[in-house]
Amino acid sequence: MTHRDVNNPILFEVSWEVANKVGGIYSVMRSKAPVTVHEFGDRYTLIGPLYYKTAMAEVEPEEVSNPYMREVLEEMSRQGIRWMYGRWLIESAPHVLLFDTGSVSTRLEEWKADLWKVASIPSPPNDQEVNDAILFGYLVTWFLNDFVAREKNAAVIAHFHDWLAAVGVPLIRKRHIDLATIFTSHATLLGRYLVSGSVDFYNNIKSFNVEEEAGKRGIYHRYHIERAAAHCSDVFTTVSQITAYEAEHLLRRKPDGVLPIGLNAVKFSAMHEFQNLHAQNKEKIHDFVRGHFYGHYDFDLDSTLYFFTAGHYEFKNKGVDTFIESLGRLNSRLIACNSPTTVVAFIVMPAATQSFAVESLKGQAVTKQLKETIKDITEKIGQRIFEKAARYAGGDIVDAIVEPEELLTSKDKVFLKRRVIALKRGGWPPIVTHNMVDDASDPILNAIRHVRLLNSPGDRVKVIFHPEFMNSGSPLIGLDYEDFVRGCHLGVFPSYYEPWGTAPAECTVMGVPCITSNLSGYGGFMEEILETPADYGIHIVDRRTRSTEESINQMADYMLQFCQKSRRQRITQRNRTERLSDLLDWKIMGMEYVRARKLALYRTYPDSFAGAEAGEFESYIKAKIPKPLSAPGSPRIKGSGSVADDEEITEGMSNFNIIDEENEETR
């Protein structure tokens, strides 16, 4: 191979979801782009499929600046291939190159035959997704082969994400193209199919006949694309340790390392700022709850906690089944201990709906009318008080004061009575905010009914299923997802199958404590880096070694313990949780990608590295983060045995970065 400069390599990152939102990888590529552009600058290009409808909104076309790339693309154009080059319209505006697979559809059969001949990968005639993957893979390989033939100086790295973009990996290996390859599995294809059935996945993972299981599910050819990519790449990675364990047994290659998914964390200049956001957004959730429970609004919002789970509708994989069951047990325990706390649990997952439920809309309307009527009456009362006081011209001062019976006129009382009467309702508040397409067979609704959480007056746990993602334009809650999360007290994500887990990570970045599981990539990551995750507001349910019954009880225990915390304890815990956001930032997580690229270069160009630089994929985590200080030493007044006052206590705790000067409103 040609001697190349490994210190200033060129990076191509290949994914089906570049400027093409299909699933979660789109968010990964989009959020990671700024740190990669910061490292590589114009030496970084993302490659994806060209879908004109989405590309016109996502990409700003521009001239190709790299002369070698321009030569290759011009030659491909002469061969009838259509492509688009430009800037992805996201933060950092990285270069993107999109190929139109439809422009080479006439070569499909030729390339299918070649794929079988070169890599022994079969391809059935009627699988459009596989056909697109093959066309895209051959286009990417064509481009990369011609590019490295012209670019003789710099080393080239091609990083492929998931099986749809991975056909090029075995082709590059078999054709001996002079570049380094990385393949990242965000979740194995066979793993997703296995857990979607009733298979006891993790207990049987070592004994699966993978070829047979893939064949039974009609994904034999797809499975072989993914497996070939894992075996033919210079460096094979996954997004978490749990996915690495899965890949080792299903793809039959142990990953070289883990590339966890980061976020672009927004840090506030003062700690109280994110606490204030919690208070502001919580008040908007209060408004919704008052309306939703009209007629049965008999609980104290100052003693109410908001729990939530959210994500794509995967009833078992996301752990919604265990969440609902544990809510039923939490309800029994709160009633048994006569707790004053009420829990309102939101389940936010998109499902097939017909429209908003009339009862949900009515509740918001009647409480809004009541609020406006009271505001109007309050303004009139203030005007009466002012007018009488302003007319005071001397004499008995009592004559300038409005008597209590004069505050409300008969007309005001009539209007107020009308609004209050409108709050009467016949049945209990609904458990779902929309009219479902198939209410009777919906798994979430049936699970809620099974545990009898029907929002009855005696329940301490209320449940609201919101079957669409949060939107600030909604007539119900009227909050975007991020603001809704900030307003809640606890996120619950006890996933059974979750390669990473962006939702609990987002909670952490926003300072919201969460419950996750050790079968999620995020839960495993936190167990790996924290000595005591619970002290930082990260409660990890053991779903790997415990039975389902034990896991449900453990989760109910975690939620009960959270309900028993004082307001100050919750504030302190949110501060601790938010402090972890730096660990999840791409500036830190991106270092794992740096190590993977270095290892790929070392394996491809070993002579370019000194011995000390030889490729070992070592995580940046060298030691676990210790337990946080629960409290400072008791502040004392010098020379006195008396107890310190509140100001000294607050100052002492602030010195330890344990709490900010909390506002009691930010509960």
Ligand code: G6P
Contents of the next structure:
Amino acid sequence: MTHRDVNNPILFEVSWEVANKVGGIYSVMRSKAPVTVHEFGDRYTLIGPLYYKTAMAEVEPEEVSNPYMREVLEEMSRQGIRWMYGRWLIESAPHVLLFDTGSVSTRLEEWKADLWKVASIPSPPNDQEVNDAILFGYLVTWFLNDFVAREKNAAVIAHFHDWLAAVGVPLIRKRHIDLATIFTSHATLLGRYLVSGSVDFYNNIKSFNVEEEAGKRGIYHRYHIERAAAHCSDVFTTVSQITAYEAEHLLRRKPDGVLPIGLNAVKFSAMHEFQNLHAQNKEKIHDFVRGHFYGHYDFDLDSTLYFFTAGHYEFKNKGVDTFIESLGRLNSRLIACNSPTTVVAFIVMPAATQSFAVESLKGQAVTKQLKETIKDITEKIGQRIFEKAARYAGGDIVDAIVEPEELLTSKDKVFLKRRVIALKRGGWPPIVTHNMVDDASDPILNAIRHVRLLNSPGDRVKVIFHPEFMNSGSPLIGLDYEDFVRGCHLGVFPSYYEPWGTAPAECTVMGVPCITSNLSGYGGFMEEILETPADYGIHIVDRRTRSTEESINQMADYMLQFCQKSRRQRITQRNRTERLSDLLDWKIMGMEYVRARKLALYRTYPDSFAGAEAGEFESYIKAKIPKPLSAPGSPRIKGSGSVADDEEITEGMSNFNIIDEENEETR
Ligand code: G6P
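Mind pulling up the form predicted in complex with 6-O-phosphono-alpha-D-glucopyranose next to the form predicted on its own we just looked at?
Once more the chain from above appears, this time first in line as the rest of the complex follows.
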């Protein structure tokens, strides 16, 4: 290896989802870009596949300014390779380089044979995804190889995300290309396949015959690409501890570190407004609930709490099975303790539907008509009061005031009765808002039926399955997802398989407490950084060491405790939750990327780090964020001896400092 400048390295980040939305990695790349651009400026380029239609919408082409890069790309053009270079039209507008794999498809067989020869990675004849991965991997390697052959001063880091973009990693290693590589697994392929089957995943994770399992599932070749990338990278990372554990056993290399997923906290930041936004959006959910429960609207909305879970329909992975079970138990417990609280639990997961259910639409229509009729009537009442009062011309003043019994005319009463009669309904309010294509065998519906949460009047827990993502144009809950979350009280994400888990992280930055699990990346991360997560509104269900039955009970306990909080306690807790936002921002989360890059450079160019110890980059200890300071800070009202009930303000101030200091430490 040559001696290169490791202080101003050039960074390429390679992913299939650069300017190309397929799954979750797209938002990771996109939301992380500003901090990486901030650190690297023009020395940062993202590399992805070229799909003309999406690229036209996402990328603004520009001249290649780096002379070495230009030379390499011009040469590649001469060889028939099509590429696009430009600015990704997102915040911070990073440089992107996209390769058209179609332009080199004639070389597929040659490269497949080479891959087998140099890296012993086999490839099947007709797997389009593997073919694309190979073509892309060879193009990226070609580009990087020729680039570092020209750029001889600066160290170069190539950071690959997930197997599909990572064929280049083993090639770089085998060809001894002079650059540092990082491979980040966002979930292992085999892990995903295994959990979607009926195996007891975590209890058997150490003993799977990985080759055989991959073969049985028809992913042998993909698995080998992923495994080779994990083993051939200078630094191997995952997005969470739980995925690190999975990778260690399924890919058979212990990751060097964890690169958690941050978010753009500023985007969600509502400053002191977030409590008001909660109240405003909750009103809109109230409107929906009044309509949905028409004819059985016999509970007090002021004592009603909104819980929700949301995401892709993965019944077991997302822990919806355990959520519904826990709701059943919560219902019994609330009834047993005669609680005045009602819980409305929403499950927002897209499933195949035909249309909105007539009953759901009708509920919104009848309450809307009632509201409009009452608006008309009250307007007329106002006019009558005004008319009578305005006609006062002396005499007994009482004669100028409308008597209460004159307020409603008999015509008004008829109108009103007609609207009220329309609120009568035969059955109980529906548990699903749409007509399902497969109502009888839908796992969520069946689980709800199994625990008998059928929205009957006696139930303290009501359930609404909304099998479509939220949308502000909907005639039912006319809210976008973000506003819906803000209006709720508690997000519930007790996942069984969740490499990271953005949904609870988003709740946190919006100041909405959540339940998560220690099998989710996010839950594990919070457990690691907070001394007492529950005090910050992060309730972590133990699904790792407890049985499913125990986890369900633990979750029901958390939910019951949440129901027993006063409004003031909920407000205080939301304040604490929201204060974690800064920690989840890429500005802090991105620090792990910085460390991973340092480690990759150190391992590749140890001579450039004279005097440094390996341990300096390889390990570090993070201090936990302590329990929030509690009550004694409340000011006493002078002379009265009573305690002013505003704990959250004083407590809030001191806590912020704690978090800030902590951030300084992790910096
Ligand atoms: C926010 C608002 C308060 C409101 C409260 C309701 O904090 O600023 O005005 O009273 O939400 O909280 P709750 O937990 O009962 O929905």
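Numbering follows the first chain given and starts at 1. Keep in mind it's a predicted model, so treat the numbers as computed, not measured. Take the two forms, find the largest set of C-alpha atoms that superpose within 1.5 Å, and that set is the rigid core.
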* **C-alpha of residue 241 moved at least 2 Å between the two forms on rigid core** => no
* Asked: If you line up the core, does residue 397 shift 2 angstroms or more at its C-alpha between the two forms?
  -> yes
